[in-house]
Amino acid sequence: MSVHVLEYTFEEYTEIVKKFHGAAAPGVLIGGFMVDAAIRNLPDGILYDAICETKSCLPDAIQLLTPCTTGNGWLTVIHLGLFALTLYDKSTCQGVRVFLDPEKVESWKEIKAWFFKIKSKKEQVLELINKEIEAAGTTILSAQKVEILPEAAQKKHKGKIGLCPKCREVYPLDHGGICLLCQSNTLYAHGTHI
């Protein structure tokens, strides 16, 4: 019997991950089983956004399976460092959020030493990883009924939008006089036009 992440068998997935985010990270793996989760627990038909609360690699398995991008603003994503998501209706705020749960992973020996960083990536066999993700499937997860606070679900605008004076770019009014960018002068050391 094959394993599946939502109609993907996982070795489609594995190669969809692969083109996408360059490289069958176990974090996007993993992730498309917490996002199968996740969907099997909302009811079906609704609208729904997503909370990511890590920057790294659960992002892209959001994006790869959900309608929800960080371009289209329905995937907010909170840096808190825990490996977690929440799929939400867009309409009541009631959602699912799964995580990756420590003591589930206590059993499983590569996923352990990857998501506790017990071996270095230079230590890590990605094809031993990748396996015990395969054969744990969903039950390394778990998953609880969550409302999201209505400010946290309120859908950011720019606002009114202006020419920066000094760089002279388009940019939302509400940063102030001038652009982020020319404010903090942190990004480039220098540019040029071609």
Given for the second form:
Number of protein chains: 2
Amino acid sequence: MSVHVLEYTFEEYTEIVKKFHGAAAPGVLIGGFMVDAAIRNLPDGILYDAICETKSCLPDAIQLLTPCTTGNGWLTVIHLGLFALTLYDKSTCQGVRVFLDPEKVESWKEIKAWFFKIKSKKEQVLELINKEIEAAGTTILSAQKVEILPEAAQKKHKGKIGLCPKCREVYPLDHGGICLLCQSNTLYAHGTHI
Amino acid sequence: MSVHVLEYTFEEYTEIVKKFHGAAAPGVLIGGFMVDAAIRNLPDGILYDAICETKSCLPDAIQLLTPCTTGNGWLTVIHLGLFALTLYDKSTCQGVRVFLDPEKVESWKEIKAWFFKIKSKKEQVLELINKEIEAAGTTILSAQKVEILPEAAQKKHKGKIGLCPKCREVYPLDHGGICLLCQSNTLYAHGTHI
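Next block, the form predicted together with another copy of the chain, ref. the form predicted alone:
Time for the whole complex; same chain goes first.
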């Protein structure tokens, strides 16, 4: 039987990842199995939000396989540098956290070399890593039942907006008398209207 | 002639947005025209990164229409609460910033009511707003040539990783002796292995 990531074959999922992420990155492929494992451990038919504990790769697996995206607010990326994700019931805050388990990775030479950065990017052969990822499936993962703390699950309301008197763009008034970019521009050296 | 968002008709783009974002949200539709305007003002054939100045809606337009995603590191979302995005040449840091121009929105009743939150979500009629968005196209936008400051364009390298002695997961060693989640867990009330 061929390996599946939710409703997709591993090959189909790999193609979807290439198109969106730009490459068949091991982190997004393993992320597919992580999302799959999380969903299988959640009750059917619930509305869930997602937390991603790393900004690398994993957010794209969540965006491709769940209704949660960066722009719709159902995915929160928290920069902990941990290769873990959580899907949780919006109404009960009960969820499932799935992580790539260092102990279980031990027996997979290529995945281990990638995950522990034993080989440099140049030395890694993507095809070999991804073959192992397909063979390993969910066996390199561990899962926990978790309850999300209310503060972490709470959505901030955007509050009142107004015109920044300096740049004349619309900004959240609780940022102060002028917008954050006018307060401290750490982004742009200069700008000229086109 | 029908209205286009890059290679898509407005209807096609609306369907793509619905599928990814979950709804034909005005912010993602306007975002389509913003990405379109930015790309048309960039030289052909360059590799570019994206900055999004709000976490609401707009990141999804960027992810759907450019190679830049949350997980591949080419999209940076900065929480300024400004409805603006920038695409910039990775090698020169020269780019184009596009924003929804409050002055130009004035003559569009429904877009104005949505953007300035004059009508509550309940009072808004999505079809009416989106009809105006299609009719307005890029005419409600303004664009600036910008140069990204080197610090804003710089990618952080992830550095060395190791096993957290407490939770036994892999984490970035420069976070300290144990991982950030073990240092201060603001996410989970408790977790039990499945």
